[in-house]
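Okay, so here's just one chain, in structure tokens, the form predicted alone.
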Amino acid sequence: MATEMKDIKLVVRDLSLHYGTFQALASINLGIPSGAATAVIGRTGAGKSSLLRSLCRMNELWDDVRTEGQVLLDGKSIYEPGIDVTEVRRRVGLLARSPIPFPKSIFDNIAYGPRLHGIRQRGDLDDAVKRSLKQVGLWNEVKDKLNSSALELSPGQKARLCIARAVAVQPEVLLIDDPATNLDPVSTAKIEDLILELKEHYTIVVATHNMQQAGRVSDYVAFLSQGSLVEFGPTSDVFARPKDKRTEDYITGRYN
């Protein structure tokens, strides 16, 4: 592995996931480095979203789901009996594919998470909202219309708002599923720049089918195929010198 264990934020051990009779993940073993961006790549159906949801126990919102193996956050299993799942999901935030703002004001969208975790004082909520919007570069664009509906924002602004909503509870890990879905090139570039900035503060895992995007934003790459981990390593190494023929075929566009 590219880094020592002390630098690993999340450890995935023999992780398998079933939706009913369908196996979405098969014996995944992976160490996700702290303070870096890891891209999870693979074609549609490879298990990228399932892996991200497994890292924060969001798969349990589906019916008939069975998870085997371990996910360790700072050395402690998030699937341990009796663990506070709400706290796990605060520490490991998930930005789902095609995120949609709540049909509330911009302020209430960002304040939703802090309120959920017990922050009630208006001054504290104001600070959280301002901090989060500044962190995603949206504060100057919306500071005079915090009481307006978040649904009135542009697609690119909505995407950044949803990231602001995720970081408002100050997670340690940020999982981002296909961050540029349905965005124009300018908005996509802003999201990618934002990911580069956010990895200075968070451990980031990005699921993407876009090879160029993975190359631009990530420090490490994990390639999944049919629910299995094929290859993992520093992005520069995997892209330039893939060890597995399947990885090479996928990266070069010959994967079928």
Ligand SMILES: Nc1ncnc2c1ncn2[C@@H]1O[C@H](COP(=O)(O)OP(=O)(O)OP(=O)(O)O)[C@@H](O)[C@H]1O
Contents of the next structure:
Amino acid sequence: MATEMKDIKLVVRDLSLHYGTFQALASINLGIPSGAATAVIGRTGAGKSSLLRSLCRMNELWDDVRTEGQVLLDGKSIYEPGIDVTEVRRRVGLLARSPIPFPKSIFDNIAYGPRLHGIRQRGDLDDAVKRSLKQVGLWNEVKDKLNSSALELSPGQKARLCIARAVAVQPEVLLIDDPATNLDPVSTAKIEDLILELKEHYTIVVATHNMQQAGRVSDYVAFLSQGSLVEFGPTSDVFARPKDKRTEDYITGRYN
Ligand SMILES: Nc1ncnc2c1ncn2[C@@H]1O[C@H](COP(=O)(O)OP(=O)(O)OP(=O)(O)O)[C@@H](O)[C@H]1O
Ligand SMILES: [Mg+2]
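Output the structure of the form predicted together with the ligand; the preceding block shows the form predicted alone.
Whole complex next, starting from this chain.
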């Protein structure tokens, strides 16, 4: 019998985050369901990216950042002293907004992560590259030019390449910050379809301002306002029957 805990991949407990004296997240409590897509929505500055970075210990790349509270991955704190941060970041992959391929070949872009994690055998790297490109639907488009520069790809292909780069290390969670920013509608639709496929294999958290996109790709939605979690629930419930007036105003586009 599945217990509730087993279905929750990440537990966020009383999470607060300060950049210097500025508080960007205030006592967030949230359980991110396993094998589903959770959208984090909220207006600009609400703390969406800060929350995503907190889930993989990426905020610490800045000086003067203070994190309080806990994030549990499969029940185990990722902020505990002595934890292997590189391993946390492998298990919980972050795709930053508008990710840019490295100025390297397509092959080397995808092989970058596996190499970093100690995979050296050419056959193993070949397998990882092929598997990852297939997973994002890019293999047939690029299999004959794996040694060409990734910078020659179209914007939509680059976006999928960056997702392939993220899945190459076989993460368990994918955090995707504003997918499809600056992409045309066709490429955006491809990315959204891809997210729907990827959630069969990974736990996904997507930060977006785009309500339609949140509605199309997510099973659950978390609404942040000024660093606080206002509402969380199944997307269909939150969109149809928001419990909080602030959520209702946001999703119906009344901003004040
Ligand atoms: N490295 C940083 N140093 C100082 N303040 C920061 C830093 N990163 C973010 N902030 C501040 O924290 C708040 C939350 O920012 P965050 O980028 O998480 O919001 P967001 O919801 O992702 O916004 P957007 O929709 O514009 O991407 C903002 O007020 C922002 O100015
Ligand atoms: Mg952001």
